[in-house]
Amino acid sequence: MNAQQQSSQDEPIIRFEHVSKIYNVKGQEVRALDDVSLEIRRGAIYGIIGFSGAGKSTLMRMVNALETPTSGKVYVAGEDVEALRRRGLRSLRKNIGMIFQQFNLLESKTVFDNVAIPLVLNHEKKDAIKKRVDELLEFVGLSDRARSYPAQLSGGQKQRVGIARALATKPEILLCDEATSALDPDTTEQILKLLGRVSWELGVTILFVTHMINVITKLCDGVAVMEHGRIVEQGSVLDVFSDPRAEITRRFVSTVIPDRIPDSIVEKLKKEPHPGTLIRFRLRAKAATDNMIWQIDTGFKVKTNVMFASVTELQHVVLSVIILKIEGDPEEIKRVTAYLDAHEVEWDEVKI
């Protein structure tokens, strides 16, 4: 690979530079996006999470120019999307597949014909269409439903058809807009595994917009958290969710990684004359093997009691959250927290 090819591979396939989007609604300005900058590397599975109205779908629709920025730039595969003329924009959209929450299948067409739609619009030959559709239906596990109609399919099967259709033109990028929100948990799990195969086996970059944190933790390797049109946190899923900084991120994370003392125990602690110091720390798998609590109990003149503990697997890494009640001289407790700092343990004091 020469230097130019290596540079192309290293360049992010999607890049947002200071993107803002302002709508005029009944004479009032509504800022849907506010100075958003984000890079998504080629081959990544990247999630954008936020509550309704956060701006995440607006941001995603910038990628295939269904929305255009009021200010800022969007680059896809090195191209300035807004600068593309009609032919260039058509070529760009062929390189981007999209799947939706409500599937958007044509009820009057068979599964085969729904998947074939992008190929027919591209004026492909019939033999080539049949070959490609057959390949895709086998890939998504629906070879036996080619002649079925959408009304005869389950929700999960419909979304598999949607995925096959989105892949028909062999796109480099797949946009997923709340693609599992209409599905039950078991079916969601199956669709996420299929999307994982799309990335790993076909090398497709996936941008997944959702309000469901379990989807992000199971599928994505990178994440951006959005609120009121801004990105408040971004990075690897492990880094962002193991140590959330923004309040909205902590709200999302608390639904899958519990980190709070139960209310009944809090009430008992409040009644104690000397409740001690409560320290919450997070240990990843490697640190957890060091038996941190034993080290504290034997190495310092303090008494400890575990008030809360949870263990979660996040991106194949075990994350332990422990809230420890520490009783002892204040100076000795300071030595404990200094010990945690020295061992680069993430911790904070819990107030009740």
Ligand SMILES: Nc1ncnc2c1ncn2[C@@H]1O[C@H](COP(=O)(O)OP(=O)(O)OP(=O)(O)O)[C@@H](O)[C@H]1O
The other form holds:
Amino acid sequence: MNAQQQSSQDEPIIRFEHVSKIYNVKGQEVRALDDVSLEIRRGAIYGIIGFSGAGKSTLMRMVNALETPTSGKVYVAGEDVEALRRRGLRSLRKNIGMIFQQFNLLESKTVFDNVAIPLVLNHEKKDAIKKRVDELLEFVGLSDRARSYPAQLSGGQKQRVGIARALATKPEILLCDEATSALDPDTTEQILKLLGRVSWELGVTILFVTHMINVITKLCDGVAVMEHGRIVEQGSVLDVFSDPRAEITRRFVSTVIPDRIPDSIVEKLKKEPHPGTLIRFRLRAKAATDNMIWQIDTGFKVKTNVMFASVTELQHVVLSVIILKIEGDPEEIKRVTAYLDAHEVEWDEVKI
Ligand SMILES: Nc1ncnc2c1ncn2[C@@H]1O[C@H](COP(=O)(O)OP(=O)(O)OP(=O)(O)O)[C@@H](O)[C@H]1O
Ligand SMILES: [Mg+2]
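Just the form predicted alone so far, so send over the form predicted together with the ligand.
All chains and molecules follow, beginning with the one already shown.
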């Protein structure tokens, strides 16, 4: 590989640079995206999570020019999407497949013909189409359903057809907009496994938009959290979810990594004359506890009591969340928190 090829391999396959999008709805401006910058490396499985209206779909749809930015730039494989669009969309769309929550299959066509659509549009020869579609149906495990119609398939099977169709032109990028949100948990799991194979076996870069955090923790390596058209947090799934900074990220994370004292205990604590200071620790793997509670108990003039504890595995790393009630002189409690800072323990105070 020469230096130029090497640098194009290192270059992010998708790059958003200060992208904003303003829609005009009946004379009112709606800011769907507000100065979004993000880079996705080649081969990544990257998740974008946010509540409804956060701007996730708008952002994703800029990658294949279904939307255009009001300002800012989007690059795919180093090329300006706007410039590609002006030159014609065929080569861009050939390189980018997309799947949807509602599958978007043509009901009047068989599974085979649905998967063949992008190849027919590319004027490929009949026998080449047959070979490719057979190969794709085999990959998604639907060889025996080639002659079925979408109405005869389950949701999971329909999404397999969607995936096969999206991969027909051998794209480098697969965009998934809430692709598992209409499926039950078991079927979701199967589709995520299939998408994992799309990444590992075919080397396709996956961009996955969802409002469901468990999908991100199972599938993705990187994640961006969106709120009101902005990216509020981004990084590796492990970094972002083990130490969530933004309130919205904490809300998402708390559904998969419990970190709150149960309501019944909160009620009891509120009634106590000396509720103490509640400190929440987030510990990763080896750092886990490391006798920390013992250190606090023996090293300081305070009384501790565990109010809550949870242990979760995320991307093969064990994460523990412990909420400790610490009673004692406020100055002594300050010494405890200074000790935690000195040992780089992630902590925050819980207010009830
Ligand atoms: N074509 C459009 N015209 C006007 N406003 C739009 C258009 N598309 C999106 N919006 C607005 O832009 C904002 C972001 O929408 P977007 O669909 O990107 O959000 P989302 O995060 O994908 O939400 P959801 O989870 O519901 O799919 C919303 O306020 C939405 O109403
Ligand atoms: Mg959307």
